[in-house]
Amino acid sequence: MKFSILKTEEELRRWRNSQSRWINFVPTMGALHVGHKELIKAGKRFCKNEEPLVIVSIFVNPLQFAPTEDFATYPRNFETDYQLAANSGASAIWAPELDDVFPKGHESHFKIEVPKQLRSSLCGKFRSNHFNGVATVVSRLLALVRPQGLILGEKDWQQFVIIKELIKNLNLDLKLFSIPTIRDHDGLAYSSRNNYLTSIEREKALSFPKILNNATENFKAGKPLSLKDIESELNQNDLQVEYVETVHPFSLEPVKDNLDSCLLAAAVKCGETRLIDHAFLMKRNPIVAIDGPAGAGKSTVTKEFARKLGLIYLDTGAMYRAVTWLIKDSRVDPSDNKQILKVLEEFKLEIKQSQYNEQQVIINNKDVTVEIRSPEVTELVSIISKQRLVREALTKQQQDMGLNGGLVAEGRDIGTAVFPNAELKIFLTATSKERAQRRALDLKERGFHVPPLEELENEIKKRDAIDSNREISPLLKATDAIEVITDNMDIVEVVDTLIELFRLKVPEEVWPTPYS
């Protein structure tokens, strides 16, 4: 396809009434660079059923800058830009002049106010009016571009939430991507305003996503931290700090105490130039918890989804039937917690995880990775796992593969008794009539005899009782965890929610998605 260069906003109509292909948007105030074009490179991906066209723009918002700023002076080179833009990828680069934007001036047009928590902390401390420009200029932007799909960086991880919540408020019609903060070499994110450095400068600002860095390893360490410190350290390099804070990622709000995950970011000047950086703090890998009923589909699912983030996929409910097939296996009887202990303590399960494959469940030596699917422990299951014994047990197993996180857990309890603190909650269901039916097609794929629906309906509904009334973990759903009811919704359809969902709680700078 032809690369198009727009320069007014006619153009930019004709261009976009020519198109019928999905459209993402990467809004840009020029000065491309390396983190740019994956922007463009991403755009290119961001589409389910077909490859999408990338349409860059170019304006240098007067709004977004305070009068002491650098709205003068910032870089523009339209030619280098428009080459970048070809030979990324993208369709056409869009390059208005204020009055395509704002025509008779911005001072005619409506102004966008960010609400105070959203820019009260780190940057919006600092530039009192620098995200309502952002977020006027983006909504307006939008309305001109008109694209299904938008694509921003999380460099500006505070510009980036904001973005995220106008989206959200004024109900757009919109999908927002996001990749990676994109860095040089020598650790340096990418930014236009790298070009303000002199060669000393950046020997010096190359400390500053080091000292970050170092903060992120100590915390993962478990050692304390201390902004007091950083920021020490950071004047310690000859880099004047405006700010070193820690707020909530997706709230934006201070964090001070209790540290278990934030946002650590800062902004220093280097010389003249002002530069920002930052880092997530987690203590662990993330956590995804997966709770439902039986036949929700979960397993299925969970498995899919794994695989798509690469998450290690965690079956507990074939860790509760590995126990029940060795219970039932060894005769004894369900309702004898001395003969269950017993079996206990001298069992040993393991789970061969895996991040693609069906995990293989192995119990004292043998494999019964089929065996455990078989009506007759479906029927069992519900009477073992309610046993407190058997629930502490495999509970205090199932926290211990998940100290490094990581993974993606499913079962009747993960939410609420194994992993309380995971990052995402999903309680994943389906009416029982539906579940009877996967039910029937499950039996039928591994070779087991199948009742009729009706029976396989009444033996769901039994089974969501017994799971829902037992005095020991219960099947409930998590008060923070999100229901998703996945009737008349096909894997595909189920797995890209859960994705989305999964991208509302853990940005991509966390948990790269593996794009092949």
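Positions refer to the first chain, counted from 1. Take the two forms, find the largest set of C-alpha atoms that superpose within 1.5 Å, and that set is the rigid core. Treat the numbers as computed from the prediction; the structure is a model and nothing was measured. What changes on going to the form predicted in complex with pantoate:
In this overlay on the rigid core, His278 has a C-alpha that sits less than 2 Å away from its partner position between the two forms. Shown in the overlay between the two forms, fitted on the rigid core, is a CA shift at His185 smaller than 2 Å. In the core-superposed comparison between the two forms, the C-alpha atom of Ala265 has shifted by less than 2 angstroms.
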Contents of the next structure:
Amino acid sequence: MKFSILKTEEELRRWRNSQSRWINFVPTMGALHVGHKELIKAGKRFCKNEEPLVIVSIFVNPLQFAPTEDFATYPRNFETDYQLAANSGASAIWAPELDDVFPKGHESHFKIEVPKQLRSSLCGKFRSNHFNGVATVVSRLLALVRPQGLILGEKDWQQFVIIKELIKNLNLDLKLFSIPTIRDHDGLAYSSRNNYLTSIEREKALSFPKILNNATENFKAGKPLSLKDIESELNQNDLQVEYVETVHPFSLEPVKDNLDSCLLAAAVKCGETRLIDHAFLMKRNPIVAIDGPAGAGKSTVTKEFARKLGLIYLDTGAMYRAVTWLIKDSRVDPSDNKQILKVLEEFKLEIKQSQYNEQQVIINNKDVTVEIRSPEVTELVSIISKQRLVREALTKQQQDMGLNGGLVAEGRDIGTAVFPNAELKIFLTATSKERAQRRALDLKERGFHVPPLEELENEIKKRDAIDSNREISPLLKATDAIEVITDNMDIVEVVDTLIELFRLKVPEEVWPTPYS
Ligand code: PAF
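Could I see the form predicted in complex with pantoate next, after the form predicted alone?
Next comes the full complex, this chain leading.
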């Protein structure tokens, strides 16, 4: 494919107007490095239907530098930049002059002001106009390039959050994708400013990611986090601390206690070079809770969502079915609490994950994957699963399975009772009319008699009422759950929606999307 080198706004416009494919945009200030290479490579992945084109801009934006900062000396290597962009798979590089981006100079241009709460912590505290300058130039570049997708690195996390909010606020018709911080083999995050470091300084700079990483590991192991200790450790390593802060990863508001799921970020000076880095503090990997009524397509969607994100899939319904099977197999009267308790005291339930995220359900060493789907179990499962002691026993098991996180659980009370601290809670539903249509289609496909739609819809409404009003673990939407109504959506669309919602809550850096 032809690689285009574009300079003027006019050249960009002509190139843009001749493209019909999806375009992903990687804005940069040049001095491209391995981190940019990964952004370009990601730009070639992020599109469902076709291989997208990637355009890279190189523009050292004066608006985001304070007079005391390094605008004049910022590394500019256009020749090597073109090579790197072309070799990484970009289709075009656009290197405009100031006039192309801000005709008549930036003084005569509208400026964007970032809300105070997003720029008053971390770097914003020390670089007062920086993020206004970034937001202004990015919105201008987006208006000129008109891409469908924007690719940013999570390395500049505060910038990423601000641009994400900018896109939301201005209602820009654009998908935002991110990639984790890319690090050199020695752990130092790639940055164009690393070019400034002498070899002795670079040696010293290595303690920066190490110290943050140790703090994260200690936090995970249950040790308290001390910002003061981190600061003094950085200072001891000859790194002059600008800030070390803990903030909420998305609101960027300072977090003092309850540090679970927060961002630990710092800026230091190594010699004359300013470096930033961060780490996410997490006690466990992320958990997704998917609840919703019967017939909303939960299982199919959850399985596919789990597969795409590499999460463990936990079908809690299958666990209730397995216990129901065991109670039936042990010839226990379903209303005899004492007997049920005995069964529950002794049972051993294993859920094994196959390569394709199909679950193998093993109870007391017997594989009951097929048996638990029998009509007899189906008939009995709602009676068994509403018993408090069954509920308590299985909730405990499910919580044990989620101790390390990295899973998506599907059921009726996941977001309310099992994992109330899940990072993402979804209430997946569809109107009773839609669910009746799906049920009719399913019956038809399986060769069964199809009752009139009205009858099916009434049955569904009745079941919803029973599920929502039962005393123990009723079907409830958690107050912080996001409702997804799947009417007129196919499975791919629902899964894509869930992945987008997941990405609004979980950085790539915390749980990267696996790519084959
Ligand atoms: O991250 C950068 O390189 C710059 O801040 C950006 C987004 C290209 C805006 O100038």
